[in-house]
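Coming up is one lone chain in structure tokens, specifically the form predicted on its own.
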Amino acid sequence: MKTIALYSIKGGVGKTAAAVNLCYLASLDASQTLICDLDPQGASSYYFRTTASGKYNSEKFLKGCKKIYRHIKATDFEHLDILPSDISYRNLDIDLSDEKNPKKKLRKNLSDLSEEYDYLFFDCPPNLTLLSESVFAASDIILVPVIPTTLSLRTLEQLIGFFEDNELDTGKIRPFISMEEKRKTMHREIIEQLRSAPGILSVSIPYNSEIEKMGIYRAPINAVRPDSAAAAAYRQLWSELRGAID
């Protein structure tokens, strides 16, 4: 099972949109795919028209095994399942701090899923916390959307610095350009800087109204508007990413 985290310290960078579209594309060749919505805001869960059951919460998530598996739900798309988020996830960092090996907790809890799934995607909340460190340990790839702005570029540098300071594998970090607007001079200039960043993927996701409409469609772009420029960009991104992990 290949595990891919959509992660950024900064919010509003197109992380959830990428998670939703990439996991859908991963499922199209009959690969069993699971998206795990770790953000208490539950945007991925909303896009896939799912909610956690009333008996599910962060406590059950941390217990793992059957406490998790029985709450996985099918989406409207074949070969694609979701573990929905719950608002109680806002307490995950507090709960993790009480665990014996918090940084290894996520990897341990989800290890049995490799018998059922080919791909596991994490849609992560935008911060740098104990939960983030658990995600880093559990993931094969940390896929980082970067808007071509100084603040977004700075958060990428901070993430790389955190990995280096804590002797983590920086090779897991794979940035890609998100919400690109070619008409903006600053975007073009920063993209030129980003092209030399270690591990950066070559495909850019454009700033596109179709992506904004995902909240209306409540579905991946490739499922509802496969001929759009945004859909084509996500297909290209998945193709490049799959080539890097398979």
Given for the second form:
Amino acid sequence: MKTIALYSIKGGVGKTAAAVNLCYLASLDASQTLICDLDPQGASSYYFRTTASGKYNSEKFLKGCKKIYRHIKATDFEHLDILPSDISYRNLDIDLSDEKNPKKKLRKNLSDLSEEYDYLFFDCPPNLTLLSESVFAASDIILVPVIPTTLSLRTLEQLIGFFEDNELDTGKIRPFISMEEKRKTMHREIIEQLRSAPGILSVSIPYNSEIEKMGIYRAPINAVRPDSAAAAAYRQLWSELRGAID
Amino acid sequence: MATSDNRLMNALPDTLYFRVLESCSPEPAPGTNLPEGWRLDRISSRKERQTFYDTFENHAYQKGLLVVRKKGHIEVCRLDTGKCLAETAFPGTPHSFFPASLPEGKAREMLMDCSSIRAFMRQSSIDVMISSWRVLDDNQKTVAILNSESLHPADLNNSDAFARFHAITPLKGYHRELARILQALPEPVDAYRINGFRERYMHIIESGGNVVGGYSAKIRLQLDPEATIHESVRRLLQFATSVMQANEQGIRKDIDTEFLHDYRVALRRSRSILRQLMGIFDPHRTAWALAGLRELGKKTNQLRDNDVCLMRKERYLQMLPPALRPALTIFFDDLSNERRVLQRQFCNHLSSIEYRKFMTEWEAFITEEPLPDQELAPNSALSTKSVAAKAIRKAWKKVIVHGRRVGAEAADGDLHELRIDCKRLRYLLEFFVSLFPPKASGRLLAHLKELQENLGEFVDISVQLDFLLGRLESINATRDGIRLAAAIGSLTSSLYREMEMARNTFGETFSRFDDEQTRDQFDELSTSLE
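Having seen the form predicted on its own, please provide the structure of the form predicted in complex with the partner chain.
Everything in the complex follows now, all chains and molecules, and the chain you saw is the first one.
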């Protein structure tokens, strides 16, 4: 099982859109795929029209396998399941800090899923907490959407710095340019700088109204608008990513 | 790719089948009773030809599997959930096929595991008209799939369905919604008969006039210990005859070799019981029956020898150096042609007036209820239990006496005879098994089986050696003939070594049978009937 986290310290950079579209693309060749919505806002759960059942909460998530299996739901797409988020996830960090080995907790809890799934995607909340560290340990790749802006660039540097300070494998970090607007001079300039960033993927995702409309479609772009430029960009990104992980 | 039949997938929700009762038709359209905000979204309407296969003994069914051919593929599914475990491309819908003929892969492996020598036969073929819908909740999220199926006999221009089902499959994680999902059905749930996948399958097979699990060559007689032995033997002979008759069609159609094998075992079992339990029928009639059965058995001997040799083709080829294999391949081709002739001859006999006349008289003999004249058949009125205890003790003693006489050199003739003694004891034990405590007879049968396996291996090889060496007589001194003689020579020397190994292990195997524990178990068995 390959584990891919969509992660950024900064919010609003296109993590959920990327997670929803990439997991859908991963499932298209009959690979069993699971998206695990870790963000208490539950945006990817919303996109897949799912909600966690009333009995599910962060405590059950931390209890691991059996409790988790029961709450996995099928999406409307074959081979693609989701573990929906719950509002109680806002306490995940506090709950995690009570655990014995919090940084390895996620990896341990989800290890049995490898019998079932070929790909596991994490849609992460925007912060740098104990949960983030647990995600880093559990992931093979940390996919970081970067908007070509100074702040976004700065958060990428912060992330790399954190990895270096904590002796984590910076090779897992794979940034890609998100919400690119070619007509903006600043975007073009920052992208130029980003090209030399270590591990950066060559495909960039354009700023596109179709992606914004995902909230209306409540489905991956490739499922409803496969001819759109955004759908094509995600396909290219998935192709490049798959080449990097398989 | 992750495996599909692991622990998690097994936890997937089953499909629930709702059989539409005849009184329900015509039904309203599905979805009219759904909760507010819910709706159905049509996926497709299609016709699907489904052809079901299993062996004559329902090996797949016994293993909890179902084999169905649809959309150009053979699917191996779980019988309880219908979940497809393996599939492989499969053109056409032949009357029967062998698992070995399937492409390499999991489906082939699973069916080989069911039986590598029995053919999978077409059991039933149906046309299914399927209308599929998604059941959407008030979030417009799919929570279940609804299939409405009407089942029609295939190839009949008959539009009447023999059964109609609604199949509801909740998506993973939506079990809790089941009560609301079920409102997608056109009628309230209690208007239907709720079936599992297995019941649906049984219904399909039975509608084609077949019975699942209706055949077994194993004896399943529940004897009354106080009944006369005349009655119990007649019941056994009737059972054995039914096995013979059940296999006749398979022999005629030449589906696989086991039809003839089961036919022969039933025939031998009848002869063996008749020979061992004397004084039960009029001796003249017994002599007539035994002679008739012996003649019938003889007509199948050569055909069975050919079958056994042909079944070992691959093994025999592997035992030879590659240079000698082509000669043996030609030999097997000849053997196969010869087998065809023998098979036709026996089928002709099965259709002959002579056979029909014998079977009619035989059936009259075994169904005749009144006890025969006591002077002619002095044992006929004895109780089954008293005869059973005596007969088994006698047969067991015979095995022990003959076995001890075999000696260290273990001569061919002695081992052949001992094998027959063992078979006789086995047939008796199997006949009377229902009279004993299950554990006691089970233990004894296991001990006997071990001895029989050793003797069986020896005698089988010995028969094959005779069969192959007999062939040498008819080989011409041509180039091909010399090659074949060399191949048979090489093969027989390898088989001889195997036979000697079986001979060498006889002493040890027999001493395990001839021990105090087995003796005690036989005593226990006999006394349990007193």
